[in-house]
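As a starting point, one isolated chain is supplied in structure tokens, in the form predicted on its own.
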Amino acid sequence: MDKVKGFRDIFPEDMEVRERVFSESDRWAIAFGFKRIDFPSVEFLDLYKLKSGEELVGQSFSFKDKNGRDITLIPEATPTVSRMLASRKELPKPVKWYSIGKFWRYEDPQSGRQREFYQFNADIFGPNSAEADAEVIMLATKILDGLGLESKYEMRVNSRKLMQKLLENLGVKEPVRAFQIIDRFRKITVDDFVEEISPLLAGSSDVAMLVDILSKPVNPDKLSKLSSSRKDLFSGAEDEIARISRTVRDCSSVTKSRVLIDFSVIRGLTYYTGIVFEAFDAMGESRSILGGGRYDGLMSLLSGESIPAVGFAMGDVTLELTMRKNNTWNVPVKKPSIYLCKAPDAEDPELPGIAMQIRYRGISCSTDLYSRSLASQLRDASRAGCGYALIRGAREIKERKISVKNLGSGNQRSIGLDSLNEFLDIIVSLVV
């Protein structure tokens, strides 16, 4: 029977790598002082109608429950996390939360996009500062760097406040509509973009100017020069230029990957209010690996209390494509593993205790479940990628010993049961 379109079967070899992705994300989130949360898989659809815009609502897996209420599988985390914080107003700020979970969107499956996916999310609630902006972006860079992608991606940063002022200076009367078109700038041809944006601008020279700015990411120094040479274009945006420049400089100090200011990065969701950012493969060959920004107005819609917030989300689908392309997806995961073999014709009452002694040390330990020959057990151990086989035959049982076979070199020796912990110490140290 076929699986449902847009959903994935994830087998052990790929799940193991995914666990490495989750572990690296978890490690860096904790290092930055974030606390892990979890939340329901379903929400009232009204939460997304109010917070995320019609496009996302149209992509939701929504249905009516038995009481006739509109329910949806959660398509993203931000509204849910904001709802959770609204129920805990007493928490001291800043609140720094992260999560790793499954999400669902009903959209056409294609390269880099599935209808069900894993996603890492991190948010800071409370401070409206360049430091908070930089912290979430730095967390994102360190996760990607830790997964072997340093210098293989670009972090591109922009500000909606800056873009709104720029568009106003160009005479745009509908900045929200312009944002929607700009969000598609790198997804459509330049001719199509010009056709869509032209009705919002006064003349062809303004259109040409906007296309030029959107086409060329810059570093903070070039932004300063650009804003100085085109004061008419950036008038009124001086504070936001200083803020975004500082944020980009701080983030650049912690990674070898390029951190740039890209005016075409605008983010499609309606709740973003300030800085926005996305990470892209350095060769520009795939959709964004992650994205986020500042959403200072969302909490007031939920609780009536204005709480500044900034965060990002990283899905596993595009991340996997990027890692595979850069040969970092199938990097072997170093985990100690042992196969505990037993003679099929020998009673060994100590075997379960020996297996648990190994497992208590955090070492994977498999045992034979079929009463097969020793040769079959050793073949199984090799196929499973175990580093060692520990053998308990009739002689070892009688003498309270274990034969230790290195499955890589083939070398074998015998140790006493009282020396097992010393051997396990060595196994653990080899993979730390």
Contents of the next structure:
2 protein chains.
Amino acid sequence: MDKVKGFRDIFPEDMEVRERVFSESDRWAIAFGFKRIDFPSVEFLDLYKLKSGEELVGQSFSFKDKNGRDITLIPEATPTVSRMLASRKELPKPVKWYSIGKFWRYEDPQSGRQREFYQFNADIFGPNSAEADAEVIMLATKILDGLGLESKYEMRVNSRKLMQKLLENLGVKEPVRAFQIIDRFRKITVDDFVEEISPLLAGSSDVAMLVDILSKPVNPDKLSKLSSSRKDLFSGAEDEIARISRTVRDCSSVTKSRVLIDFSVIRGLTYYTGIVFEAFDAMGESRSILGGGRYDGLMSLLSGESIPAVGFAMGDVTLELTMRKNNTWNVPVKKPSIYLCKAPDAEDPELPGIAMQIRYRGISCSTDLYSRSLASQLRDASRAGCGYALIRGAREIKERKISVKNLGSGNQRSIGLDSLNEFLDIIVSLVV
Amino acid sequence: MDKVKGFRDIFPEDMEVRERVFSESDRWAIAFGFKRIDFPSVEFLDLYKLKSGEELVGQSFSFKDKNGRDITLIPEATPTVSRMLASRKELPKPVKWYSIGKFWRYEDPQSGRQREFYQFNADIFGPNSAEADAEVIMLATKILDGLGLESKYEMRVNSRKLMQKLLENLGVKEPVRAFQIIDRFRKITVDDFVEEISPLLAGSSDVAMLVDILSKPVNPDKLSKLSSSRKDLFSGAEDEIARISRTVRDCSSVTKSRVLIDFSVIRGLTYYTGIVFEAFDAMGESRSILGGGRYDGLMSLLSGESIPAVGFAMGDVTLELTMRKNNTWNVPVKKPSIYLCKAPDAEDPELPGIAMQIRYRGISCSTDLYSRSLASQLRDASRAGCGYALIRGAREIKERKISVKNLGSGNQRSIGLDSLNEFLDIIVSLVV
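Output block for the form predicted in complex with another copy of the chain, input the form predicted on its own:
Below: every chain and molecule of the assembly, starting with the one above.
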């Protein structure tokens, strides 16, 4: 029996790392004062029309429900989270929500793309400020840093408002169309880009100027110098430049990873209105590890009330590729585990209680489920990577004792059942 | 914009409790030596036909994919988990897997039913033993106990093998049909039950006998007495009675909750072959909180290889109802949180770093994102339930200090930035 194409079976060795990713995301979201929410995996397709952009609606995993209405497995979180906020207008702002869930897109599966994937999302509703922009980028940064990627990635930041001004200064009449083309700048050849963008610009010198500025990420401390030297491009964007500089400065102060201005970062979704950002592998992979931005117009589309918002999303597929490349797709600290062996020939009514005594201490404890020989049980214990086997044979049962075998050294000694907790104290202290 | 009927928006106050349920499940599964897996949310509908029973296939949230194939949002985990194991035949047994994920059924939403719900699943593949049966029931028991439900529920255990023998002794020719009717014993009136079951039995005295035995849960220590006094019913089931008694004895030794034999517990799914069990609210709600059993035949249907298996599933919907009824739907320990206030009129480049210093300690820290007055920030801090506000005003910035305000008592004092970590030590120690 096959599974459906583009969907993944996740076995324990991979799930363990994925859980580390979730718990690191969780830990930092809570540290930044975000609260976790969850939402339906299915929404009416209409929620995404006009709001997410054509590409996403075309890729949605949609179908008709039994009443003939178009519904879809959710392709992204933002419209749903906005819908949820619209139903709780009374909540004091800022509202800071995060979520960890599954999303679906009907794309052809390939490296870095699956039809089903996990995504972490975090959003701040209420404030429209450089501090709020910085907070979501800092959260993104600290999650990646916490996963062992510090200085292995670059956070590339831009502003749609800034880009709008820049395109205006270049005489572009269709900024939305230009954004779509710029969004593909790093995915297509320069020649193809020039061919696509040229009809929107006055002349080839403007095209060359745009290609030049898109090609070169700028260190944040150089931004104000660049903007004053290129007034032809940046005139009228002074406030936005000051704001983005402030955001980038704050973010840079909390991480060793580089935070850059990159004018080619524009994001595919149509609803962004201010800052946009993406994290990339510092070694130059083209697909972003995470991305987000400010979307101050979406809430009024959904609820009639204007509420500024900024957020980001991080999927597990590109993240896994990046972590594997950097040898951080692993679980650094192994939890302790004990195998509790029993004599195959002796009744031991105390055994379940002893196993529970171990488990109550947060130690993983397995017992034999087959009535196998002691030798097989010890082989099982070693194969499972247990540090110790505890043995309850006929003699131990009679003497109210338990034998402790160090599976590394092979040493074995016998302790009274009353001393078990002291032994467990040591096991627990060894791994903290 | 509406959400789809039967799907839930989960806001932070409820999500927090749900996370406690997940982490308690997680903690105990690991303690028992289970490993977490995950799997697709979508499978071919064929996977469930013949394996799960008609009712479940009829209730499945199925649709046609873009190639016209019948696919479905998964209604339960067992067929998928079995499919996964079939693809990893080389794994040494026992294989002990658990999962926490979402499932879907196209039912009419009502109290205790949603179209989308969370479910915890745990299964042991390999051993066919009383110890394996006991282990999954003990795991289920310890999760419920850990959620504050100890002695608030009853674990009701039965065996399909035993019931098959009992029905055979009563002369029933169609045990599968009889199981379907017995499965509804607690959901319909006795009169309706009698009407449905009578055609399968020889006479009204047999019907009365069956109703009698289904109505009365038996304390495990009474089972052997009952079976020897009622040889007409239990003849030939001696081995199974000894085995189930052993399982129940082990389970009873690790919990204060009652573990009973209940002959009316039969489970709806067709694939169960041995022990079956369900946990019920001790105060007498009719819907089970969790349920499971042994299904030794499913793996050979799926993969041609016979692998014994036992497991259970626990959904969040009935669990929430039960926990609410018992006033345990809450989060006992609140995590510490600090609000870091800043002077609205002063530049403080150190602020992001101070916030991070707090967050690195695992303490939730929020800062102002609006450039609001100190008074508004303090109001925010109180509303958010923060124990302390830390204040960086113009004076503190100049003197490299920070003011600490206890939001409970209103007391405020000033400490050097160098002493911040010592203060945070105290905060952390207060809540551990």
